[in-house]
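Below sits a lone chain in structure tokens, taken as the form predicted on its own.
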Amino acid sequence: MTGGNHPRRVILAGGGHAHLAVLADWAAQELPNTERVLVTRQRHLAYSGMLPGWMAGRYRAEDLLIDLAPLAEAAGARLVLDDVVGLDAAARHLRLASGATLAFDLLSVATGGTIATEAFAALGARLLPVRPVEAFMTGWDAFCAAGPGRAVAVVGGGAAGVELALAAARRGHHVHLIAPATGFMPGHGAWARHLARTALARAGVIVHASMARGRPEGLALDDGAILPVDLAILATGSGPPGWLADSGLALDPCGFVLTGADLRSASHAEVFAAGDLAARTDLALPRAGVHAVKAGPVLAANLRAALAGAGLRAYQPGSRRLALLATGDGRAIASWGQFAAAGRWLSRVKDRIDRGFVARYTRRNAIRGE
């Protein structure tokens, strides 16, 4: 796109967790001879770690929302509020929902994954996917405005599904959690799963070991039973956005962007990817928000290094990661490998960590890298 002394255009596609660290890096240290652009659907990022707490009524919306506009300004980046709908990696063009096309010299893609809703379409307005988060928050607010005591089903047995089911129960609804028989909190130890089941039972959440499909009359389970629901929250696994299929990037069999340990595309050196839409060529990583957060500083360093023609760093996650799950009742579960514990003190630890993360990107001195 550019040559000579013209500035090189660096685009961050997506305002998710991984790009927060990149914006902070740019705010802290000038990126010479570049034009920086942040493209994101929404001006505010909802920090995922606090979403169940907000859903349970423990946080206000403003407690977990990070305003990307001052971050972009401090980073010297132009903020474009638009949705990515296409990419031509060979031509280095990014296509937006508004019809605009942005050329780039270097691109980082972290727009997040999607949730497949086709199997549940018969539920109509009773269907509420947890992504995109801004639409989920609007939908949950509207649902709760009608009062408690309604039937809610959460589809998805991962840690996120457990947290959302417990949060819904905290708001006074009759809650069902639907998880595959072998898919309850995968990646967590036996004791963490036991503590989660105990918390669900204490909250009155009914757990169904089943798959589910949407029907006009409710959710159809494997045994043929129909579960009538007023709301079905989809917290199933993340899928790739459809526009990646025609991007020209090397993709894995599921359609996610293949990258090396350095987060660089396996096929196009000008493209980096992180978060839920990326898949490593060297190891399998669960699609968890913690990896987007942890990969952020490595991504920031590698974008800077790529512009300078320097060597890149590898993002090497530890073999174990600490997970803190909110149980909606002022307690939390800590899960680390085969170790797990639960208690109110862990909820205070989680609250301090979560508020600290949001504050890191909202305090004026933090935004300016001071």
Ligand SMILES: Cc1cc2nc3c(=O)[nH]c(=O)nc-3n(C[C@H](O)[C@H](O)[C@H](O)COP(=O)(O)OP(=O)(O)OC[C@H]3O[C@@H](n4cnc5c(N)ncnc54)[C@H](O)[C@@H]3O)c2cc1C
Contents of the next structure:
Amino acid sequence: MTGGNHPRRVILAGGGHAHLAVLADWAAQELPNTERVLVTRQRHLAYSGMLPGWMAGRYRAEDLLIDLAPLAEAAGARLVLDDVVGLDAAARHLRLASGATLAFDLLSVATGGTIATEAFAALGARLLPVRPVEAFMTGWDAFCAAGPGRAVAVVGGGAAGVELALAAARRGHHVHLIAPATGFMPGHGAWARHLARTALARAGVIVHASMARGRPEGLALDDGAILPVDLAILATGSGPPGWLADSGLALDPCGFVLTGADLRSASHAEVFAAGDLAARTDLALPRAGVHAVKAGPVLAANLRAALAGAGLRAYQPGSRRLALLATGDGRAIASWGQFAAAGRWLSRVKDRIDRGFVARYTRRNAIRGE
Ligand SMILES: Cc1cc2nc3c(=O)[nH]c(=O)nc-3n(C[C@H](O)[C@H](O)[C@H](O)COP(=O)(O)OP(=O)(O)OC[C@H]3O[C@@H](n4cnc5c(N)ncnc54)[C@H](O)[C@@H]3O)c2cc1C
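With the form predicted on its own in hand, show me what the form predicted in complex with the ligand looks like.
So here's everything in the complex, that chain up top.
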């Protein structure tokens, strides 16, 4: 990395879960001789842990939105609201949708995952991918404005898909959840899956063990049946953004940015990556906000270390992670390894954790580390 006395430009691409701790770190402690930039699509980040609760009508949008402008200001970072559409890792610059080019000395890229919609395009306006989250929130608001009682399908049986289906049922819609049998809450224990199926049955959600494809008449299932829908929500898991393909960065076979345990690109020392668009060379990490968030402090420390030419730390996730799923009825399911439980008290615990997380990044004093 180039040294000298000129300020080095450090860019954070993506104002998401992985970069919150980096902004807080910069706010708490000066990063000498740097020009800092945060380039991100939208001024607000929706905290994903509360998204199903918002969808169910339990939270207002402002309860889960984190305003990135004061965070960037406290961090001494220039906020650029734009879309990254290209990266040239060798030439060290980003291309933005506005046509601008941003050169960097050090880059951390965490713009999150994308959802592949091609197989569902025939649904047209009835299609609502859960990412980008901002567009999802606008789309769900517009759908709900026309009243309850309509047919909603959620495609994707991960924890997020289950929570979204339960939230849609809570709003009075007729809900179908579609996922192949092996794709129902993968990574969770048998008891957590049982509790989730029980919650879905109680809410009247019909679960289809199938793949789905979009047709003009509705969703085509494996057995040839067509499910007519007013809305198909895609929660099919994160894919990599397409612009990474030409970046020159080392990517895994699926197109995610390959990093070591220190979150540094496997091919370019000036590039770090974390969150949903990264893939580790040493282990397979599920794409979950908890890893994006927990990697954040390590990322912050390693960006400092990279600038100082010091050694890097490793992000070592625990072997099990606690997941708390909102079931839309004032209860929650806790899933930890093979252990699982459900109850109202877990919903209160989840609410406290989630509100605490958002508050940590919205209270001015907390942002400044005071
Ligand atoms: C409904 C739902 C519920 C979830 N619930 C949980 C949960 O309870 N627990 C859990 O662990 N995980 C959960 N997840 C997963 C979690 O949201 C992700 O793993 C996490 O958000 C990844 O963080 P990230 O920093 O990689 O990206 P994100 O948090 O997605 O942030 C990406 C940021 O980059 C911006 N951006 C995107 N593209 C561009 C671009 N081209 N240019 C500039 N900026 C861009 C976005 O606007 C955003 O600010 C849930 C996901 C969903 C969809």
